[in-house]
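Taking the form predicted on its own, here's one chain by itself in structure tokens.
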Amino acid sequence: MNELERLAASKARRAIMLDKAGSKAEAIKAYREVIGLLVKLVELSDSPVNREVYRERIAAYTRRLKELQEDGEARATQEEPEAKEKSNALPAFLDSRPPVRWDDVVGLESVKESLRQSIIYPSKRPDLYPLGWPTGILLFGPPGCGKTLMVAATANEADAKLHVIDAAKIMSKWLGESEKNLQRVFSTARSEAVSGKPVIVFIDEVDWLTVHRQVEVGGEARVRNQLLSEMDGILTKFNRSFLFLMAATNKPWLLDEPFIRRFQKRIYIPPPGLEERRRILEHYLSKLRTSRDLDLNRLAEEMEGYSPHDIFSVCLDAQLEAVKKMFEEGLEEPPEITMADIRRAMGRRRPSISRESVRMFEEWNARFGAP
């Protein structure tokens, strides 16, 4: 409750500040966060009083959000003609796959192999399902520890095509248009599954398109059910379809269970152990001069609450430091990072990752978590 309560605060704060700045767009996807919170905060608390204030700050919220967005709606039907019919076309996602595989992501092996079964297996000898398999997969955890990745590396270990859907971007200012950008890229990747080659639809940051329903408001209410009917048709028992929906958040306790019970697959994305974080530094430091001082056993050490994106973030910036020094020096090469090169990096790069954090994800998973 007090995590809650002080990422709320920090949460209202800055949409105040976006807010008053003129950030509309950023304003209203502060204002989507912090009432959900608060929406969680009503749920949980034991005082009546307290409930009663986090309502209070509901509905003072949602009212500034709806006021921004009628406030865009109506910008948008002031614009020339030929902008609409830009809005129209498909949204940004992608049709092909980065190049990163499950050698690439270091650890997560009990991941790898809850994938494996859901997705490879079934798609390789569909005949040995009768039941079906799972067709929705929903990936939870800290940010910077590998959601996206893990995603892109399946889609390259089933032959799959990937669609990558950004709720941010999905969404429109056109009446109407948000639900039918979801409602094409859907139909597309059906289309695509018909072949019988896998396909796998993607949405990060779900939890910006499915907030609670006490909040929903405008658009967002419709966008919300396009995507649950679009759900619905995918994920049914007995499904044979090649057509796989995943989706990631870095923040589950926002979702309620009516959409966490549609994935079959719900997989904790945790924060990477010591031997993990040690393999991670060495994976990025091997392509590095380093020194003969390096501990990597003590650095992993010295690193927990680093995600694996921090540790990426810590070796850059030593890398950085080192070809700074060998141009402003005029030497041949960069010098060896050594201990000190690294530490410092970490003196600029604080771990993202608390215990508290931790200790919610954890909570979430054994509720809610079905790997």
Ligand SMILES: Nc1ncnc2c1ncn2[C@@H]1O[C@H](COP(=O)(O)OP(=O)(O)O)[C@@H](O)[C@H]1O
Second form
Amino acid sequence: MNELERLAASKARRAIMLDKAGSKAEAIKAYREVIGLLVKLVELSDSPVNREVYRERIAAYTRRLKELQEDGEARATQEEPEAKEKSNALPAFLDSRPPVRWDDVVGLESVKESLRQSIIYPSKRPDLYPLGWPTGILLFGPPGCGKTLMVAATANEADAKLHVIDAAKIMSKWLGESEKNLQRVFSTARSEAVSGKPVIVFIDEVDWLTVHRQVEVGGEARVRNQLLSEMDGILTKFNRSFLFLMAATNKPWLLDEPFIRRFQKRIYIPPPGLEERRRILEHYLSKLRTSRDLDLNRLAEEMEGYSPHDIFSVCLDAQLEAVKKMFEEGLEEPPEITMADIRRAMGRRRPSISRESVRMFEEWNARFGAP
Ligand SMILES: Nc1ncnc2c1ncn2[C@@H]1O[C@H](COP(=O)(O)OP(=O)(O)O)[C@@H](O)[C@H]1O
Ligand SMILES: [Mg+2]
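Same protein, different state: after the form predicted on its own, show the form predicted together with this ligand.
So here's everything in the complex, that chain up top.
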């Protein structure tokens, strides 16, 4: 087991070396080998945390492998490599606030309350807080349940400047730029916060910063350390700062304890219950033309295990189908969406939240939650 892991690590180093040296064909081969070994490790390991780490690594190397392969194909077909590059380049730093408010986040009232207390009240009346307020807030919970949405809404409600740093994207960048960009984001945020207006630095998918210890990818360590020390600069000052650090993760168990404890608030964003699912359906379907037979309670019941994002996707799918029908059948307007339409859309989208995973989140919440 340990042998296998060491072998995987050394193969990974070799793959990265080859990659950096520009020997594409060899790097591709080496990455394939590493992925093969990691797949074995996933099968053999009985630690869920390790398995998760291996899976993450598989995903990262697969991504890189795809990039290399696509690169090769692009060259072979004489495509413009420049254009390829651009379409692949994901913005790891985002500086805009999506226009969402708390009303766009269905349910999660106690989370909103907690954020109001931590961010909005202190920035409105700092004079009432001689002892300071929390500045580090970690949101955790299953994917698609509104963590990212909640942060965007909080920033709008607080009229705060929002800087989004996507840890997954930063860590999957190979070398260069990331460090400089990070520095820029934090120094901008610090200077903005001096003015007394709230500033939120949001690190999405924060687990990417702490997990990749065993099998290291070149350049990641430096970027990660820099980001961690920048975060420390904010988190260790429990004072009256208007610079807030928010972070979100779908995999809190990958974080290590000292890191977790730095966030004064650790808030669970749970999957929606029956009533919330009904309200989410209502929220999205009320914008569409629906038939009278639509029984939202019934649908909400059938949608056990569907995340809000799954529910949104089902509604979106129903909308697309209705409009398609209108065009194809030459109708005046899209037909009303019926129970059958929604159920058909549900058939195309399986629920993404398992009971097993909910249990894991609840356990973690019982241990580390601090709402
Ligand atoms: N509580 C919610 N109410 C309404 N829509 C939601 C909610 N949570 C998630 N969604 C929908 O799902 C999408 C993805 O949610 P997101 O916040 O990115 O999930 P997470 O960050 O927890 O993975 C949102 O853009 C929104 O369309
Ligand atoms: Mg998210």
